[in-house]
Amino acid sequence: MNIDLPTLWFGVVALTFTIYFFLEGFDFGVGLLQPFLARREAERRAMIGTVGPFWAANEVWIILAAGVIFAAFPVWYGALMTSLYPLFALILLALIGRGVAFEYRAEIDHRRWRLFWDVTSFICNALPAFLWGVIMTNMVRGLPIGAGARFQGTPLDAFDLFSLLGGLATLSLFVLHGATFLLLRLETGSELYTRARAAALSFGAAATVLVLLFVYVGFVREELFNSFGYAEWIFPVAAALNLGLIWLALTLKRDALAFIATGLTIVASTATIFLSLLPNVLPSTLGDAYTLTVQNSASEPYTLRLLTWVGVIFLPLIIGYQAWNYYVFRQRVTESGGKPSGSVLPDTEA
């Protein structure tokens, strides 16, 4: 394969929603945990300490996603935003929710305003986690598209039951995402930590059996994977594999095994479906004719050699930014504090 411009631009849009997807993937997984976990205040804003310093920087890898597609592939940004807008939309609405409700949860000191904020923030994570694996199964399975990158059909064309499929396998591997990095920061022998655990394995047999059938059905009903050729087999393989390995390292108590593990299934399904999308970036259902390819929904070449300068020179810069962010913010959560030191969460006590 060739690498010229337009290739290395994809890879890099694949490489910023699999880091996005990685990062976000916890955030979105223990926001779904806190109300079935956390039994008293301390145990809630200790499960909020555990993203606190985390969730707005992990965000700007999908500003950077949507920024490179618009820059790099105009077409394409044009064709899935006006696709699926009422899709993208809601996740935009779920997200500013999500941090509005972290930033007011603690302002006032009663107990249905929290009760309020929390809901708020159950349903901006779960929209999210949902919608982009609708998002995802309909990006490689093909939108009607048709002359001009034109959408011919209806928002409703979106959902189906492959597509909801999707949407259940993404939502339920964030969680698993999100049990096994509590895992990592919660104060060990807590009784909020012993929850977490618990939590992993039932959700862990959840997300295998929804991941499963999801490859399952994609590989044998929806032929997503016929584009690897003789090895078409390989990652509905590595998949199921790398579910196994998440159940062993959580019944060894091996916290960061599992959380590498859960970390490797949603890297791996990321990389799934850009390397099926290869040498499109969007399938039309309408005919081949009307597919985009990574070639001709690309910007001129001056572009993308000036995006490749600007890219060279900020993207090391925002990996540095959240390697020593996540360093400084390294040790472990305490219900009796419910945050790390240095926090910029609220020290109000229930």
Given for the second form:
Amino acid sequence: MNIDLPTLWFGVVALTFTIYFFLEGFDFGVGLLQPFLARREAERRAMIGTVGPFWAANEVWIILAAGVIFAAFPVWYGALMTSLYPLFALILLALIGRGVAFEYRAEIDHRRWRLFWDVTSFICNALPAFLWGVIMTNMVRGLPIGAGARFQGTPLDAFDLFSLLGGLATLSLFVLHGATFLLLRLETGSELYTRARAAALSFGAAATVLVLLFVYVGFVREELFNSFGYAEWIFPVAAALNLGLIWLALTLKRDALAFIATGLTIVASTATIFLSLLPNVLPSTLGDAYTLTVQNSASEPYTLRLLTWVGVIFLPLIIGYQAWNYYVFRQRVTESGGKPSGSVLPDTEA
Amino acid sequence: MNEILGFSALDLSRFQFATTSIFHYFFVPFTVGFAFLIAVLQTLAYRSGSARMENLTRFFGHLFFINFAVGVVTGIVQEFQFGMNWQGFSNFVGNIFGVPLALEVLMAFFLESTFLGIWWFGKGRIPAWASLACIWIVSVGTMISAFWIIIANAWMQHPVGFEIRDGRAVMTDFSAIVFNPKGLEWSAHILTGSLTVGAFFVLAVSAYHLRRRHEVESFRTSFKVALVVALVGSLGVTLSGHEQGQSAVRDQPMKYAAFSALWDTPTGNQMPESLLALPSNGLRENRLEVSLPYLGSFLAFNNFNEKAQGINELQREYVAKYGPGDYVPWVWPVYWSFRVMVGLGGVMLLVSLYYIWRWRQGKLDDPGRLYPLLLVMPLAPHLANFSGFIATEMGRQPWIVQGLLRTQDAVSNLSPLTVLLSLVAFWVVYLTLIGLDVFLLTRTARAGIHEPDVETPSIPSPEYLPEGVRS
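Alright, leaving the form predicted alone aside, put up the form predicted together with its partner chain.
Let's see the whole complex now, leading with the same chain.
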């Protein structure tokens, strides 16, 4: 395979989506687990505290992913977003809701105020976690794209059993990823930690079943993943093996290993999606002539060369200071640390 | 179905874009200006080593944080909209327009969101110098972000460094795009305008507490800092605005004519400036007009004997150049929003000068007769921004990219119902956000500084940490 500029930038798109799902995956998961794992207010605060300093920077990766598609593949950008308009609109509204919920929940010490934000947060974490799976499924399978890269279908085309299965797969994976992230961030002896372990085990099972089912349907029924050209089984098998590894790590109480394994499952799944697309970026279900490929939807070489220079300079820098962010907040979150020491605020029970 | 309630997908998409941009634009200039003020305050705190100043910074930091959250989340919508609602635009300009957007994310968004988190939550966990560095990085980040988005917008108003290949714009000279004269002028205008947003907010909050004799020493400091920034900002915004009017005459004469409701090219050897008019697109003239001779020439050309072309003449020229069509923007909102912007700029300048005068009189601790005005002044720069946005964006219609792409050719082929539903959803969410933001800002601002740990500033102050977010 020849790596030319458009293919390189397709790789960058895949990479930014992978990093996005890896990072935001666990803050979606923590948000989704919060109502089920935390019983007391201090526990709720501790759970939010595990992602408090990180979520905003994690979210920037999707802004980057969109920006990169826009700049490097403008035709793909327009076609994808227009075709799946309602899904993206819902994701945007949900990203607004969860961001504000994270920040505003603690502003007023009142039970109903917090309850409102907890409910908002749950819904707004669930929506994107589910919809990203639906979007990715549609992206691989293709959409009714006609002449001029214009969408010819209806908003309902995005939904069928297969894409819903894709949504459930990402949802369960992100919850699992959130659970293993909590194992790294919570005080090891606490009740909350114990509950997070239990959640990791049960969601590990659920995610295994759903991901395997998705891959099976994708391979056998939809014949999606056979465009790899070579070793098409590597990434799905890697994802499956990782899910096994998670179970092993949880049994052996190796928290870091469990988190790495859920992360690798997400990486392998995302890689499967993007590798199976190549050399296309958005197949048309109306005929090969309309299919958007890496080559026919890319920007001109001048733009891509410019982007390459900028990426080479800034991406390592960003990864560097984000790593520093995680280093600064490396300590585990304690329940008492979830509330300011010596605070006059009572630990109100909800 | 091509229309719903009489609106096409184009109308609704335009309305949605205006809505989401304007809402977003309530938060962005505030973030840019306010971050700078906080960075200055924290620098003073760092240099003096005073716990009092540290708490003052933390207090304003809390207010900043409340606002920043909304600014970030509404910004994501801005980016996705280009693909969702404006597929024709994305296809046509992606090669060029996407680049500053991607640069904004790479150079600014990551900086802002990462270092703001470290600054806010890392108090007591990182050394004081690192904390100071973090807030300055955030401040610079907000400015870089503004710069790139202005460069992107400036290209739409004054396209440079490109050629048309296979029916789309292709970048040929990136440096021409970065150094687009329009973009540089606007950067100055937008950055100084943003400073006024932050400054008048800090002025109002400080005046409120000075009046109540709360923490007088602290709020006197923030009042002074904000006053200087307000003066510099309102002077800068006026001067850079004047520059821009002059470049509009050259590059976007139709927009300039709409700013002035100048239908016919003046017949004499000078151009009057309209002070009060009721423009009518239907009649192609003003129903009522009061104007001052020579002023138009001075504003547009810095002399008293040059004149710009009128709308009617430009329309004839454009039809000859671009083919049949209506190239006249909707004049009355452009004309009036332009005047509201300029008027508010004048008010801001006068208020700043009045308080500088009081400062020199040694009456700073008492906000004086203008106190009620000072409390509502934070609205003025917001309204000026809003009006400026309407004037400049409506003034360039029907072009989405001046002279190259019409708005009607840029829109996605969506069903009006789809767009309407999203529009309603955005309205509901955004109105809620504005309400919450204003409610929390007022509540926190009024609560003021109540800091028990003045002696131990290295320990994070409970009041100024959202609970549950410390580990």
